[in-house]
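Shown next as structure tokens: one chain only, the form predicted alone.
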Amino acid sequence: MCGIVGYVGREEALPLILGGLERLEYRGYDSAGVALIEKGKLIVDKKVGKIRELVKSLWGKPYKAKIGIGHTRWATHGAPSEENAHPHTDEKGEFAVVHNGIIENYLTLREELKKEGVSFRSNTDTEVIAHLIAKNYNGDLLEAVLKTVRKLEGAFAFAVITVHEPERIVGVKQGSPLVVGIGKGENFLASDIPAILPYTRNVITLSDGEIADITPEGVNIYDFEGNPVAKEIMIVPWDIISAEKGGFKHFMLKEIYEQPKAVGDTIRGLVSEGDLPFSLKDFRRILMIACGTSYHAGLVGKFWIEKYAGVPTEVVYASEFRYADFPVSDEDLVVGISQSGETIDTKFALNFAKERGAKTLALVNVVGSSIDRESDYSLYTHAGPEIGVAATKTFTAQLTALLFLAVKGSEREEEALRSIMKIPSKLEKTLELSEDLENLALKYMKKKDFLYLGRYLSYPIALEGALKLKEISYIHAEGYPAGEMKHGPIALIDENMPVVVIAPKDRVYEKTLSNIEEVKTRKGIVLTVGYTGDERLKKISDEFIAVPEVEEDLSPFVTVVPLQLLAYHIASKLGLDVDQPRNLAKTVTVE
């Protein structure tokens, strides 16, 4: 959660920081603020609400500072308010800190500082950091930060500046993402790469337990003991256009339309990366650990892995896995699925499994992310940056990678890979449904409850469709196995309940038709997603959404897209903020 941006160099810092914050607003938008050093003084300006409120506050102010840090917040400790907004300062206003994550022992530290006479202005854990750095400062900001981080517990990243050293930013990473951008006579700091892409594509990705000491002349990296650390500079393969809307009304819609390219690029990337350094058959069991949309991708992947590799596979919520007495051994492969590669629950769950001897595989969209670096093996999706909070193109890219993983080394590998290559063109055809789904959105946007049903490979798609609708439209929606409907949810169905049924012609097609009849008997409104030309399905549906026919294993690729579009159009018609839904953030780096 939360977005951090820092700049030190020859240019005016404020416009660069504000631009970076706008590109990071998907990480949090409860409040925003900046801290600048100008003429030996620390200037702090922060506002509740989105970045535009901060921009209004700063309009016309003649700041020429060459150094600054900025922050956009997703509240964890302390309600959204100007007092709780970042940056936070020490009592004298000489040090400013922006922070992402949680300081788990902040209450203890806060009480210790209060006993020493320190006064607090906010309810956040972040303010503790500013006071500790001020207390530990003795002429060297890096040394003060080193002393401070040794007292902090939790998963966090932060950046600090001080009037005493007006050409220096110190950034810290421990569990939350932080990257350094390398320029000429200027350098950058950010939570995520899109913030700095307009200015540089050369980045250093910090690892946990590392500190970046940044000046206009260069960047030095140290561990928490103060030892120098050698780091490679990575060249980011994206350009800034990839992170902009490209004429679409919302990032989410743009990213839905980018799915043919994301799947195609992922296929090409996986094929070019060659053979895997292991076989799934080497393991007794596969465990897939994930959250949210990535969890739904894992549920689809489970069917594929068990079919093609014949290895028992389980899918577990990362937040549950860590605290359950889950038996893990060196005979297991644990797969962490995360778009950002920074999802904290998934990261900690993988570490837990690794400590118990399991091999770990990262399935991520960001090379060099924490989960990527800390896993034994990695598979990459090649979806490019996804800015909309609701995942779309990264979901279908994850499906691509999971199917690739499942078939690799199997007798049906070549046949399956040939089938996967057809998916981008099928997705292009599916996207032609957008106007029809916009009309459906107008018809059903005022409904208060939706039920999504599917069986076999379509059950995870029902879960994903329901998640998309409630994420961005705030309409209550539930995904359910169609065969389990009569064990409870059928009681909810009446003439006001839209029931979305995913019904491709697969091994459970006849069973799904029977489930639809059960809904119709209770006067439910049936919206079906099925294959073009399926007159039987169309006849029993109130609304029929026809997608291109594909082989059974590939149905999730084409059936999920209409559900994404339906959710998008409903939320858009309701006038909601599609890209930044309330209470959600793109990268969840707090527990």
Ligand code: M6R
Given for the second form:
Amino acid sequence: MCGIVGYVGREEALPLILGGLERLEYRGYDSAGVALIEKGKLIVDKKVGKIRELVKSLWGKPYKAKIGIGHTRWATHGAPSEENAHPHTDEKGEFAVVHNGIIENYLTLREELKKEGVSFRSNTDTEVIAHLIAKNYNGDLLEAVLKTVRKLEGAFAFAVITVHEPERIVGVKQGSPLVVGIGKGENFLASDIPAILPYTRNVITLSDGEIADITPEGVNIYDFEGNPVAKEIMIVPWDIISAEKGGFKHFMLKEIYEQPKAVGDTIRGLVSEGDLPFSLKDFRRILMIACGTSYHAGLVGKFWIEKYAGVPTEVVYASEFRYADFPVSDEDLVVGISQSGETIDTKFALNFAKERGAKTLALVNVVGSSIDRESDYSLYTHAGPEIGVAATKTFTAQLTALLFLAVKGSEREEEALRSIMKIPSKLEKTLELSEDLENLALKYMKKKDFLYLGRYLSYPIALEGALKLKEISYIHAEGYPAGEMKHGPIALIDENMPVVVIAPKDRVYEKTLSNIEEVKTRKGIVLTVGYTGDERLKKISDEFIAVPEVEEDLSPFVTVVPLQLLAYHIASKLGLDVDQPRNLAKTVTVE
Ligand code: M6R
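Next up, can you give the form predicted together with this ligand of this protein, since the form predicted alone came first?
Entire complex below, previous chain first.
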């Protein structure tokens, strides 16, 4: 998964493209590059590493081009290197292409082109696109692209420019995201809306199988047959301010602190959107499909849906779903949970379920994303843009939406909604713990392994706490159901092992306390998250993190926050790149 930006207009393209790439860096940061057209020539500059390396290399170069494309890469085919960095060009250096996604048949195409005498400079799948477009070019870039896309297989988006038509960008969407930004005398292309938000809020989201033909004066959209497609222009409600750090050291910390607002906005949004066009009870089964943090939200949601709607619910990793012989039918509601709405595993799994007759519900943060558009129904988390790679505010917003979904239409709807309304103020209180967690981070940041334990609603929170720690601090961490520990993982415990136990006063509280005793007996270091005033828990803990007491259903909201803060402070104290941890990308658009 990579980020694409394109600009054509009257301004200098380079700073606009670099700014856009910086806002897309969450999609990958192995290498970056730009292609500009100036005085009839194609200029290509690319560097391994983050955008700042590219910026350094461009520093002082007097480019004034009014058209260009840029790319930030998360390597799939071909190691991160300058040769493999985008843009890729044809042999004569007349066409430049930036690409996101995978061309699945690129090896066949590469062999065919090689037989025709084309020589390749990189190991990427992208380079075939540049050579094919050059080969198919007959004076009209759109026509050359139309001929080329018919040969490509896979999920991809790309943008191309040519010296022959120095005021035109053609962009293609097939499986990977691509949006068009509409300006005055200038137009944009990007993988995601935040890239172009400082310049325009008027956006067209392309659907699969569409091509955008962009000049300074206009935008035309076509299908792969070359037929014009009428599209609506959407006015993006986000403010760019909310996509900036606002005084916090990292986006992740800012986003942790935004949780009371994210949850409050989500409640208000869902309530104002009114009744759902279906009832959970209409279905034989609910299947929730998601990845990473969204999967953990699904695991919590399962307990709520079974409790309030009484419908059997399963939660499946999207990447596993499509390749198992999962019986899905028109009696199922399949819920795709995804912050970005672009995660390819989730998107493909939902399409697979839809083809088998299931109804699909998108639970997404990004309105207009692929998963949103392709599902039968949508529910939105109103968390605003999340820039940090580690999901935080979108997780608690997802929990809010799942609880809303579970209680909607049930006998206890009103009472439950009143409880949900209390979450933002409880979260505010929980955030006061940040300093305590900073101190704990200092004490435990050198540990090599952590165990996270919880039962019932706290088990998914243990998984989420462990995921947060490993993804940003690179410390090995495992989440486990506390009762399962005695079946194996207890062998890991010794005096060096910090064990974080989530122990709210719920139906499994006594059982969890017994599990803590098992850890203590093996000399493990016990860090607990429990309710303020729980002296019993405090007494058996080496470290006690006190969160405000809430009703049983709401405990995941308050127990996850200290785990996010602990992971954040450890990674920050270790001097790591909290917002862009190694090997990761915010949106995973490859299988
Ligand atoms: O955009 P999505 O919610 O579909 O993303 C799913 C995962 O890639 C995501 O939650 C990932 O695990 C995060 N880095 C977790 O912090």
